[in-house]
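One chain follows as structure tokens, the form predicted alone.
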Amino acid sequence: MIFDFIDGSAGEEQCSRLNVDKLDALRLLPRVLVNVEGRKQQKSLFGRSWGLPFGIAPMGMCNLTWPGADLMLADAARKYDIPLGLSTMASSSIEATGERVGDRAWFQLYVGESEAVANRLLERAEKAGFTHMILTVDVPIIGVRPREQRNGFKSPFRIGPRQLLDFALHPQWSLTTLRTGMPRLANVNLPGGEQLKRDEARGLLDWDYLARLRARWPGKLIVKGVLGGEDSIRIRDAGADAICVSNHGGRQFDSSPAAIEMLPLVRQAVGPDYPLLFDSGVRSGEGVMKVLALGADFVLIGRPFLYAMGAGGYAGLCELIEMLRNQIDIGLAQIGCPDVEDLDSSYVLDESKGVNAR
């Protein structure tokens, strides 16, 4: 059931597959006779240079993957100098993560039925030294994920005969989790009994709230979960510092368009200089390159990191990051582009159309 929680998506999971398939259909066009010595992967964003052109997307309850997964992500963010998105629904606290990762930690905010609860989370993040905040706007309600329903996955857990049998059939995960304690949501319970529940409606979020949040939050504000050009212009004009083009990896709405197909449209809408991040369907270093070439300034990756930790713990996570870095390094050499900052749409062909993506 834990694998299905991580791997599963909304509905019949067509959107999740479409995200990957549409990225795979893009081809990178090699250029020859280019000096590609001294290739660079450092990426500028928000006034600083990051060690790699990708970071860690916010993900809830990572410790379900393997005990201590949230702290593994924090350690990897520090080691590779990449940003870590800490979810409201994380199993590591705002304070512990901020202390461990410093200015590489970005706090991701869900706004539930109580704006007061959201404000308390913001206060904690600001006090813990967070300077970047990701407002996720594509979860008005939790999408229907059939695999979770079949397995009886709930938060907090309800352990019944089916779940006990499932855990018994996976002894390594179960025994290790028992020794370390069942993961808990570390940020949602507040003094006085207030809390943000995983399954509660989040439809309170609207344009007026965005304006209040922009006035309230002193640091960088990223709005995540945007696919439309018209919405993007309005978010930009409301004072957000960046937009993350994303369909939540297909976990929210199965009829959503592939995020990569919307990226060039959002870039065209907001102009060439407005910061854009991207999340959804990236599974390789070449995928990172394609996203950057089509207009994103930075890429966030989620589920692959959970797969890596489930397979090999912290060593598996670092092995995946090294693999991605190596794939990008080789890819830059192959296409004759020694610096990721120089990637643009002239390097991309759409195999399904047989034409340049530009």
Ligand SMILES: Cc1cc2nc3c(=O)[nH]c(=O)nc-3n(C[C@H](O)[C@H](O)[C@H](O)COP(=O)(O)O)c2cc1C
The other form holds:
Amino acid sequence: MIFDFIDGSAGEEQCSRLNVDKLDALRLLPRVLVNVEGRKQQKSLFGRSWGLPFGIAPMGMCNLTWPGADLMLADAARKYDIPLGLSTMASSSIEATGERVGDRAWFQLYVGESEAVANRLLERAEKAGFTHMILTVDVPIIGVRPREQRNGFKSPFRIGPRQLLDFALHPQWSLTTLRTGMPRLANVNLPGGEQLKRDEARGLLDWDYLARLRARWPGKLIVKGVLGGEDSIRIRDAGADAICVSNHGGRQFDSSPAAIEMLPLVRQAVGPDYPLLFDSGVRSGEGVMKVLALGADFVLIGRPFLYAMGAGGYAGLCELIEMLRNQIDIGLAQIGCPDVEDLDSSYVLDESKGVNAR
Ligand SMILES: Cc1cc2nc3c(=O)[nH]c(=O)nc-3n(C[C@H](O)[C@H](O)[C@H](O)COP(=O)(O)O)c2cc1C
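Here we have the form predicted alone; I need the corresponding form predicted together with the ligand.
All chains and molecules follow, beginning with the one already shown.
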């Protein structure tokens, strides 16, 4: 059930498959006779340099993967000096995460039916020292994910015979989770405090809200879940500091285009200098390179980090990050581009022309 919650997507899961397949299909053209000693993966974004060109996408209820998963992500963000998206639906509190990761943690905001709840979250994030806010705009209503329905996955949990059997068949997870306690939403389910239910509609979000948020939030504002050029221009002009091109990993709308196919169009729309992040479907270091080459300034990765922790806890998470780092390192050498900052579309084979632009 938990694997299906993480791995699953909306509808027939065509969009999440397309995200991966379209990225896989892209080819990078090696350039030869370039001195590639001293390869560099530090990437600058928002006026500072990050340890790697990718970070951790905000994900709700990570502790279902394995007890303490949120804190493992936080520790990895600190160890590798990469950003960590902290979801509104996180199972660790804004305050505890801020203390552990400092301003590498970016708070991801969902706005439900009550703007007062959102405002309270903003106040807490600001007080806890957060300087970056991600406003997610591609969940006007939560997507229907058939695997969750089939398994009877609900928050809070309802435990019937099907779930009991599932837990019994996964004793290590069940016993560890029993010992540490079932994860709960640490920021929106406070007793007597703010409430935002997982399945609550979030359709009130509109351009006026974006303007109010921009006026209110003094830090960096990243708008996540954007695919269209016109929307991107309007978001940029509304004063957002960056856009994250994303279709939520295909978890929202099955007929969405593959996110990677929209990236060059969004880049063209917002111009060469506007900060763009990207997520949805990145599964390897070479995938990270392709996304950067197609115009993103930074890459976020979601599910793979959860798979890694489900398989191997914190050690598994670090192993994955190092694997990605090695793949990028080797990839940079192979294509004759010693610095991730220099990746651009000239490295991407343009299939329509049959040749590389150079
Ligand atoms: C289990 C899970 C929970 C997620 N929860 C959130 C969330 O609370 N807020 C949000 O903005 N995105 C959420 N996302 C979407 C991710 O931020 C990201 O867009 C997506 O996972 C990227 O695709 P990838 O998994 O193919 O890398 C979630 C994704 C997963 C897999």
